[in-house]
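Have a look below at one chain only, the form predicted on its own, in structure tokens format.
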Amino acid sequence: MEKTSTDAFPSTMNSSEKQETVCIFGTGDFGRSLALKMLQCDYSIVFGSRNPLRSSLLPNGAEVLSYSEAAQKSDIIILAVHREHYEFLKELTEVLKGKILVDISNNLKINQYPESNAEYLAQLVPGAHVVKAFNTISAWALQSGALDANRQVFVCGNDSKAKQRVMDIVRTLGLTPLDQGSLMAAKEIENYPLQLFPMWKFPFYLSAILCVFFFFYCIIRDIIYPYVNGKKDSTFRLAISIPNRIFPIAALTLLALVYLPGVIAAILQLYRGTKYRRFPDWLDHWMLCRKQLGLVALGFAFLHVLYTLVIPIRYYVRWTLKNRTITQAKAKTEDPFSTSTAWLNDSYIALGILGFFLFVLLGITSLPSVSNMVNWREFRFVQSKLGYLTLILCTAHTMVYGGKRFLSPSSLRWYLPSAYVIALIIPCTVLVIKFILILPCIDKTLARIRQGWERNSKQTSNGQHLKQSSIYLDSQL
């Protein structure tokens, strides 16, 4: 790593008595937004432009000069131009020697070039100290005020002092610098803004597969079957009835899939007798997506609640109730009150309300602004203990919904059970395995393994096994 003495930078820049000057190459949207933010923080800004006389819309108080003249005004130069325009820097090699060159560029696609823009810039101007920064924050965020994740600025560079100078500027602007190490990390930093929901792809694809499968399954049972057997048109169920079956099934299944990888990981640790071995890549990725899976499940639960609330105003429901009332009035009959049915109905609703309440609590706790306010033990209690309680309540809600017809042969259509029966397979499997894992004889062994005990210590005494990167899974098991 390149070393630089303190004499490499003018001492006037470190003096609190004199205002620091920062040079910005480029007068585009981001350059102007960054300059305005820095002017508000009492920095002196000088722009470098290929056409100084034609530059407009610049913030008041900023000076505009040619590239060469502007570079001589400051030892920190922020390069706000695209990579394809870097060639002009070759003519400024001597002027830029020993200066800090901050690369803020991004590409149009991931891995567009063999090397990162910052590394290419370091090769182009070998005498400058290149630092990668500011590429993960937008011009809009600078103008409107960055919040939460938008406050984070990834910074990397080979010279520690140059990198520290840039990080000080980031902090002064009210942002949060994150040191990513040497300039080798620049390519990953440049790819970061180009990623589109990287941790959400698996939850979205999985939920889409679940919805499509159960959609066609319900069509076969609720639309095709009545038409084939009685020429009855039930296509109106496509709007409310079938979606209101799919959404709770997807919510329950995805919630169970949040806790299934933790159960699988526990079984692997028991089988291997050690925690110092990596899980398979698919399991590792699955565990990293658990938060997203849970939030998608919560979204489906919200849709289920909304669809359930509109059931009384549906035409089909109002028509059915009106006809039944008229029929009973003409026949002078009434349906006898069934205490058992009332219990089942009230229990089904109560379990659903409690399950949804805890579901929302889990979602709120996963928000960074909330999770940062609780300690690790509190977060673990909510996400693990209350999480399993939520799964138990939602599973019981589905079971009670089936009631007396749960496994009745009359509910089969072409030997196909109701969709909610299939939806119970994964949740029940997870709960049964979890119950076995918390048995004292098994839980004690699992706790010892997580504390570092190994069944065969000779195989791991040489220290060649990598330590498990997913220690956080303990909170979910």
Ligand SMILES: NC(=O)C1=CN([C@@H]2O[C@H](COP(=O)(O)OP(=O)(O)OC[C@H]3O[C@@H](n4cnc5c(N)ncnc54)[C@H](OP(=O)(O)O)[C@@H]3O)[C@@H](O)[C@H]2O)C=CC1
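Numbering follows the first chain given and starts at 1. Computed from a predicted model, the values in this text were never measured in an experiment. Superpose the two forms; the largest set of C-alphas matching within 1.5 Å is the rigid core. What changes on going to the form predicted together with the named molecule:
Comparing the forms between these two forms, the C-alpha position of R277 differs by less than 2 angstroms, with the core used for superposition.
Taking 2 Å as the criterion, P126 counts as shifted between these two forms: its C-alpha moves by at least this amount when the rigid core is aligned. With the core held fixed, the Cα of D29 is displaced between these two forms by 2 Å or more.
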Given for the second form:
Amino acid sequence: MEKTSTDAFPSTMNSSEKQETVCIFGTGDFGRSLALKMLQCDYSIVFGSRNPLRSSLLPNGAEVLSYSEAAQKSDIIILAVHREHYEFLKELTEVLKGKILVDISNNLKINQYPESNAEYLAQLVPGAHVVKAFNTISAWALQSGALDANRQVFVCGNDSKAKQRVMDIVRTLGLTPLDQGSLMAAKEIENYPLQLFPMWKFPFYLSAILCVFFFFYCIIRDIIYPYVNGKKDSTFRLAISIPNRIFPIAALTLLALVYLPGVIAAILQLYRGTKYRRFPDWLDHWMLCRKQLGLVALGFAFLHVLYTLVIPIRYYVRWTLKNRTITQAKAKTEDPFSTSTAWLNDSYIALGILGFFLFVLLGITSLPSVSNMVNWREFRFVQSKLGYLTLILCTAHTMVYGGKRFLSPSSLRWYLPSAYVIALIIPCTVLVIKFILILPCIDKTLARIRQGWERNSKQTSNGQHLKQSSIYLDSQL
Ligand SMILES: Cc1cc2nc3c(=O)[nH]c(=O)nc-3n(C[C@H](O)[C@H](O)[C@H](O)COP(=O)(O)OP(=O)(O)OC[C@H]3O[C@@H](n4cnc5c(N)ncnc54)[C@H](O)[C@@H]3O)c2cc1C
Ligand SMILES: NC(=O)C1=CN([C@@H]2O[C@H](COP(=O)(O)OP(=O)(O)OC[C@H]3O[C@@H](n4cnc5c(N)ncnc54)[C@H](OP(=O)(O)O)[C@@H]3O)[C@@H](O)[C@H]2O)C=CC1
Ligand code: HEM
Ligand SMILES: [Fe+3]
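Given the form predicted on its own above, what does the protein look like in the form predicted together with the named molecule?
Now the complete complex, all chains and molecules, led by this one.
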């Protein structure tokens, strides 16, 4: 599309303090809500409607005309009409020439049409300057003022002056415009409101897979095995014992998976000898949802702690203790006190408590109100260094919990080791690789690569450098 300057049209100011006149096509929900908000901000509003005389419920102070009459009143026209009805604009091509057409439309499905609604509009009315905006704001939020959750308005368009004027309106309405570039970005902007928690999808699916896998694993080891071998009904374990295995295991595994992409990235950088090559998409995406992975892990850790707190009041636990005491009294024997067991027991619980404390600290620093108070270095220190310490403590907690039984053949059931042994595979792998990576000789090379040094620097010209998008997580914080 050719870029014509929007200087040609002067902004239609009514008086010194009054804002300009803006035309809104369509008297539906969104058109009315936007008009009300704009009138409150001192704009003059002219509606364009199929039936100017029959339009009702319109905010006081707004004028209603036919589409072509309304278009002549302003050089900014906000199109509050569904894409399916854009056809009528073809007849207005002459009137709309050189005007700013703001496309606010959304679709019902991702990629519903081959081209974005805004690009389609630009094809329909080639003489106008199409700007995409407002589609992520709901009519209800505009009217009720409940915009705290999302004040961001993504804006894109090919004519920078037209885009600037729309961004000025957005700002005047008390919203935050975010320039997303040319109209080519419209498709992505239109997809935003249709995505349901995009960054949470991977963590949720992953935790669902982990939980299902360990659920069946525990059912086999803790319920089916005792039944087959001793006709014992252990189904009551489904309520607390098994969840209190699945949840901590999920917490530990997910925590390790937060730190695994960092070490994979480091290995890739070492192997390639440069930081200027993009990571594969899967790694990029994984890196970008580490915060969400971490928070889901924290949720599971909380559940584990709650389930652990109720252990002493469980009937099964009280019965076992009482029964053992009675059996010992009858047999006139007693368990000798084992200092090493006491040490192991206290140690694993202490490690769990400390690990959980740091875990919560990580969660607190990820709250925007807290992360905004610390600078980038401090945030990285907490997230990276304390994060690894959390992983070390939680892994140690699980290992010491295994204690003397850890890897002993007697704890195998149908050749299956205890669930926590499997849960330790990923955390231990991450910690071992991290340990290797921080060995001085490797760490030095990695640090140089991350400062921009390249092993084969002669082969790559500076102009071709591609920045890795995943490392820069600041936008997420
Ligand atoms: C409860 C909880 C909450 C979390 N909240 C957040 C959150 O709010 N936000 C968030 O982003 N993550 C969050 N996370 C995820 C995680 O803690 C962070 O992503 C953490 O930074 C990952 O650490 P890393 O060492 O693997 O980091 P990486 O960023 O992968 O860094 C690895 C190493 O490379 C270095 N490095 C990385 N990039 C560069 C570069 N471009 N140049 C030079 N050196 C570089 C770093 O100094 C670091 O030593 C959370 C995790 C948990 C468990
Ligand atoms: N509602 C919301 O919360 C949001 C809506 N949007 C977008 O805003 C646009 C308008 O949405 P909304 O106001 O909810 O929709 P409505 O159905 O409430 O309003 C659409 C308006 O379009 C006009 N129109 C023009 N031609 C036709 C036609 N052939 N058939 C029917 N109506 C026509 C009508 O106005 P008239 O009768 O005056 O001609 C009608 O009132 C959509 O593109 C939507 O995706 C974006 C973000 C949020
Ligand atoms: C206040 C903090 C914590 C306490 C008091 C605690 C206590 C316990 C206890 C008592 C057990 C044994 C449960 C049983 O006998 O069934 C256990 C097991 C376990 N804990 Fe913790 N824990 C804490 C935090 C954590 C954290 C933060 C993690 C990991 C992220 C974790 C991971 C595990 C794992 C993987 C097991 C083994 C589960 C199994 O297979 O039975 N714990 N913990
Ligand atoms: Fe143009």
